[in-house]
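What follows is a single chain, given as structure tokens, in the form predicted alone.
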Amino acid sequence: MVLDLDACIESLFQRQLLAESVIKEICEKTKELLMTESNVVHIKAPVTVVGDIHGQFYDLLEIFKIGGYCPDTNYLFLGDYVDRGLYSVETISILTCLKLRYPERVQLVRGNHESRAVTSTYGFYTECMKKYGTSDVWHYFTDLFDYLTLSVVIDNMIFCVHGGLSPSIHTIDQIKVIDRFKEIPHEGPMADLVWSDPDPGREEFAVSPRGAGYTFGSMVVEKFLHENRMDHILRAHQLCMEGFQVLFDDQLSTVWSAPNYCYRCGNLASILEIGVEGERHFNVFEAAPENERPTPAEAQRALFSNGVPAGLFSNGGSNGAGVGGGGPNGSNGAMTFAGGANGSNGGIDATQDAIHYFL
């Protein structure tokens, strides 16, 4: 039987799961497609950039309502499609189908959650077991994750990545030679690209409180942009209470696309629309309508699906740092999240601290 991608996409938009055999075929074909892509995919504007989604499928549908549907709108997704939310299977299923159906109009970057180590702990594995009664679907998708590109460059001017920069990477050409077809390592340049965070209080690199990657400051950003003749870095990976954050004299932006994260954080979300002249507009939105949200009990299960009690978390620091699980091996570390859109403190209360256990 010939794979009917349009029918698959329509079924997913109608909230219907795909058959396990169909997912297997889709993943195999998508791996063949992704294998031909570089570690640095070059695209042209206009494009709409989407940050972390984390299995919040109804909010992804809201993004399509706001930003437009494929193929009318070009999309760049910056990773972290799964875990935490209740609908990771539906989320990654529809994004994979759209990538396979419109390969030139949909770009999928790998995030730190697109790994076996992380998804086995933070929700995706459990969800696959509950919805299919087997781990096979989890294996199909986590094998696919090994093929996702590491970065995208828009119009040779905007460098896009899930996390951030690495002390091992000075030029784009160094990213192109990384062996990405594997599980995300615990350390090294590949890990840094999906784990690192900007720090407005620093100038250089420093050890990350996450337990993986680095924090990096203004001088690092300026040097990287100058060396590669670019003018902006665009990334996701950190919760922004206002939906986005701009740092370092407009040289770096964070876009966050999961509103009311874990169904209780109360944050806004955004998508970033980049025009043909390079103009950037953050389109800020709230969570999808309440009648399409999970019940409070379901939201609570989503938040604590890994069995971690709220008592393990502490208040955020002066720069909005929440404490929780950090490294890719599941060890405890400190979690960070971005604050206001202009770099202001984004600290939240102790009840919401638990939400930032693992971004």
Given for the second form:
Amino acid sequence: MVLDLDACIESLFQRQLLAESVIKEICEKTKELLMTESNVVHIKAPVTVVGDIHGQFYDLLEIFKIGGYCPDTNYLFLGDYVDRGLYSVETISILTCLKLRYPERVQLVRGNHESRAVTSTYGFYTECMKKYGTSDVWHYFTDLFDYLTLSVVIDNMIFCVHGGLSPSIHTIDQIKVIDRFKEIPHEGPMADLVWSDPDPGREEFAVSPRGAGYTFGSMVVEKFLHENRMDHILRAHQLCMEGFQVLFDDQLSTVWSAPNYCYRCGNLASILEIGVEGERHFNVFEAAPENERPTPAEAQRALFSNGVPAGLFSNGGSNGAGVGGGGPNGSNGAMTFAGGANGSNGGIDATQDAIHYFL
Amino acid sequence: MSDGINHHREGLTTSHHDWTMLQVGKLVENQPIVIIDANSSVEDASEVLLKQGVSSAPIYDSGRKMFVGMFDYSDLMTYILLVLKKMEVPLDDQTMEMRDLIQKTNRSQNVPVKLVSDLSGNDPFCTVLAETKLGGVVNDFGSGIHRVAVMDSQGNMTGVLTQSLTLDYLMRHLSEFPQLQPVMQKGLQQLGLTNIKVLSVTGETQVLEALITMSTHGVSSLAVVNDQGALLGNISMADVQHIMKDLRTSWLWLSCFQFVSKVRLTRGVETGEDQYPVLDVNAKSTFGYTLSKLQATKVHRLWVINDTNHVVGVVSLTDVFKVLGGYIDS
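How about the form predicted together with the partner chain, since we already have the form predicted alone?
Below is the whole assembly, all chains and molecules, this chain first.
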């Protein structure tokens, strides 16, 4: 199969799902790429860091609008791409394509939701079944998740991970020797890196209320940074009403990128822009305007009956049926979608229990 | 959030107490008292438990000026099963209150919670004086009493001492009780907490069936396993609160898998943090680690699993106090 990644990406920006066979191919190729990555990937600034997205595809589009599109902007995603939101499939599909298309410009770190155990009951599995009719797509992506790296270091100064620190890990080298190519275990250093949380009220480690990982305090943070000669820890994993949170005297930040989480929390979100000199700026944003989202009913109609979006294997020229103009480089920023955007009533009812949509 | 005091550093309370000598009144000091009016409806009473974040509350009859019992999720579950006629209680075993309750539900009348008080037959209303030593209460906790009402000498209730509260207190003040250190180091296997047959249901089982199973066997939770027998999650009587909330009785007919999913999704949004799908502990863990996890996650039991994620045992709060009680005499 000859893969036209640009066409795939363009389809996804218009929220057309990729065919199952295409997803299989993309996952295979991306696994080959990720296999060569260390558990600790070293990159240089400038880079824009993104926290939890949780299937909120329209907010991901918002992130590209305000942060810039690939490959013009370098991106580091800290995990939790799927579950809870309505468009986990579209979200992980586009991020996988972008990684494959621009491997040096896009980094994908594994979050605690990139796991079979978690996605089985937090929404992604159900969404795959609904949108594709079988669990194959869920299998392709969850197999891919086993290959995602565990951490990134920016300019040898900023340690980036999804959750936090582990009592079993004192140095970066200890992370490098972990065998990460498997489902996230219940316990141990790999589980800790994706499940742990900082606790500003403590100095040491304690068992986490989440049932996996640990909470860690100020002395743990200082010791880790000192030992590894770095000056900041950057992570995601916890909802921040203001979109971000800075702790321990600016030694640790949390970045959260899913605004109005689950379409009801009313929180802000942010992306962290790290400049060439290491300057850090939290770019805060709200949920994408309601009238650009289709209703769940429209979302269903956007799925073509044979599951294959038209125009996918063309030379990237023609668009699929019913899709308007406004490509991904959106100078006008506005996009039309397969279901057609409505006016004020076209948005998802924020008070509707989004979860019932799946079950 | 912690109280800000680092218990490892403070030099103030390093006097070594015998934990069994703690007066129970001290553990419930400053506890906000949650009381349910005997004439409120079962639905309103459930709302109280939910809002206050407790799993039980004493019922007070202002007419008779006395406490008539406790209301907890176990009672609520029994009530639901009776209402749905999923439970048959032989006439001889029916108390007057039960007969009254059944009559009222048959006539679709609002049921006052006093008729549901202690309905499950588990956990009868127990009182202790505030001066009672913890060592005395621990044996009750180890035999399945989940809570005791603490009274002062005038007969006023000063608080409710639960198994959870006691565990939390002991763990917070662990440095003051060096005599607990040896048991903390012991492995779960040594303590006989692995290799126990546990009751489980598959993900496909209906929630209502699961509740009936719990009720029939007198257990407060079941492991939910997949078709390979590996642990997927947990369904417990306390989950009944989600059914009462907004009277989502349709949830009773979901499969356990779907139900567990819904509960998880709701909880994570409220706290902004998702929990690990299953709350378990490896069979090779120490007792101390298990207690830390019970305290941190605030659950009433942890499934014990082996390296292939199969359930080989369970450590409930009752088991914890059974173990601790065993150490008092030695």
